Each structure stands twice: as structure tokens, then as C-alpha cells.
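Taking the form predicted on its own, here's one chain by itself in C-alpha cells.
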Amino acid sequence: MSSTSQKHKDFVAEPMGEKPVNALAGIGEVLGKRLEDKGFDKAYVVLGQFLVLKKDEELFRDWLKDTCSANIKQQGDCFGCLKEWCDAFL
């Protein structure tokens, strides 16, 4: 099993609330700004897209790449973070 970052652990440890988009694992300042510019300003808005894509890893990774130019690692970190959060809270 791959290790997760502290950011990932912090995110999945509690309800999402109004966390900013860059609270998501894999999403830093640059990707966060790109997502915000496209209307994805909060983590829950990205979660909504994740759910619209039916939690499908390939579709979500493609969407993240197309939307904010996330690389493979960033895509995987963000997907894993949202998937684990959903497993815990939905």
C-alpha cells in the first residue's frame, strides 16, 4: 500500500465543510488557482464532480488533467483523497 501525505490524512480525518480546493491532497497553490478560475473553489465542488463521474478513477483523472493540467501523481493523490473521504463519510 502506498503511503499517504499528512495533507491526505488531515483531509480524510474530518467532514469537508467549507475547505478550500487546495486542501485536497495533490492540489497545491497553482492547481488550486486553476481550479478556482474554472469555478471549483471549494473541495466540495470537486467532490461533486467526482460523484458526477461516479467515482470512476479514469474519468476523474482525465477530468483533473483536462481542467487544471494535473500530473499523474497529483491526479492519483486527489483521487485517493476523495475516494477515502467518501468511504468514511458517505
The other form holds:
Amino acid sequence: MSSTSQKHKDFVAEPMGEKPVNALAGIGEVLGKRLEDKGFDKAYVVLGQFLVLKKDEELFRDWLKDTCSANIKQQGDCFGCLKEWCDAFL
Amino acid sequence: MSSLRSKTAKEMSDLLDEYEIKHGPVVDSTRSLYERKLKEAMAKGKKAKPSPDQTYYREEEEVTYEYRTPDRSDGAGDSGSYMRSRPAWSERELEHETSYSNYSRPKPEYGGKEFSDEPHMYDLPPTSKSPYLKSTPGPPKEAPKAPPSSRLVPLWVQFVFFVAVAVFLYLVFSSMETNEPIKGIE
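Having displayed the form predicted on its own, please output the structure of the form predicted in complex with the partner chain.
Now the complete complex, all chains and molecules, led by this one.
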């Protein structure tokens, strides 16, 4: 909303297709690797998790923290990115 | 505490609802998250509300203890009045109306002096009396036997205070130099 990164803008501009998980805002190389190790190798798998958690911010943040130890900012960026994508395309 | 791991998805979902934890479906990818949340909630001792009736009963129970000791410690007059009015008090909502009317019943038992004071005591200082009155009504089914001493203010203190207020009010009214100090208020 207030200050979204270029990554965020790029992600929400189009359907995610087969984009890798580190295309998500807030998910860099390290977090992306951790997510892939847990089986979340594509952005749409994380999207699936986001939807299963009913798009709830708190639940998704907690899950992200548990799964790949994302910090507050990273959690927020990822959540915002997915939320906006869903608002546009879901 | 049984292991959360062994619970079915439905049981997990029910537990999450009990602890008022917002959640989605319990699937493989979300299970560990919900297990952690439940563990935290249990450790924190958050309010799990399996039956909402418990609080109601607890209030009633507290109430009866304060209500019952007057039968034990005081004379027949007080205990008689309490015992008679007790069956009328089935609900806590009736406390103000019924308790006022119940207190008016034992009036004839008292002497002439205190007779005039009773109605004023209950009419005038409702705020000071209502906490006491609120505590007295209770379910009539409890037997008037030894209640546990789990009250904040001992009962004898309550009675001393009660008598002191009665005496004070009598003095106030008697010092008013009007024709009919008491009769006008029924």
C-alpha cells in the first residue's frame, strides 16, 4: 500500500503461472530455499497455503514464521503481495 | 493432556474453536501450525469454554454461602426472615424487587423502633445495600449447614455495619423536627 517494492509490483501485475517461490515479495534466496525444502517450490503452492489459511493475516504470518523463519517485514511483504494478487486475479 | 498429534482433524478443529482460535481446514500443511497454536493456548491457560453454564452456577454458589450463614450466627428473627424470603429468590435478576419486598415481610417481627427504620434503609441507600443484597439471594436448594468461609468480609462485620447504618439512620430521622418523620414514607 504505502511503499511496495518493485518485486511486489511485478508479482501482482500478472497471473503468477509457474513463477518460483522467490518471486514473492519478502521471499529472497534464503527463505526461498527453506520453503522449497519444505515442499513449497512454486509460488502457487504458497498461494495454496495462503488460501487454506483463509487468507487470514495472522495465521499466514505465523505459518510463514514457523516454516521458514521469516521476520516481521518479510511476513508482511509476502502477505501483502499474495493478498493483492488474490484481489486482482482470484 | 493427550497428544495433539493423535487427534483427528475434526477434534483439532473443535479444540481450536473452544480456544476461539481462528483457523482454516486442518490439513497436512496447516496441522503443525495449529498444533503449536493449541499448545500455546493451553499453556497460557486461555479460557476454553466447553460449557457456558459454569459461570452461572459459580455465581449462584458464591451467593448461597454468604446467604446461609445468617441462619447460623444470628437469632431467630433474622434467620426466620432469611429463610422465608429465600424460596422467593430463584433468579439473581429478581434480587432488587424481591429482596425489598422480602425484607418488608419480617417487619412485624422487629420492635417498634426498628420497624420504622427498615423501609428507609432499603429505600434510601440502594447503592450501599445493593452489593450486599446482590450477594444474598441464591438457590434455595442449599441446606443451611456449614458453608466454607470463602467470603471477603466476615459476616459479623456485615451485620455490625448493617446495625450501625440502621442506628445512624434512626438518629438522622429522629433529629429531623417534622411532624411525621417516618409515617410519610411507607
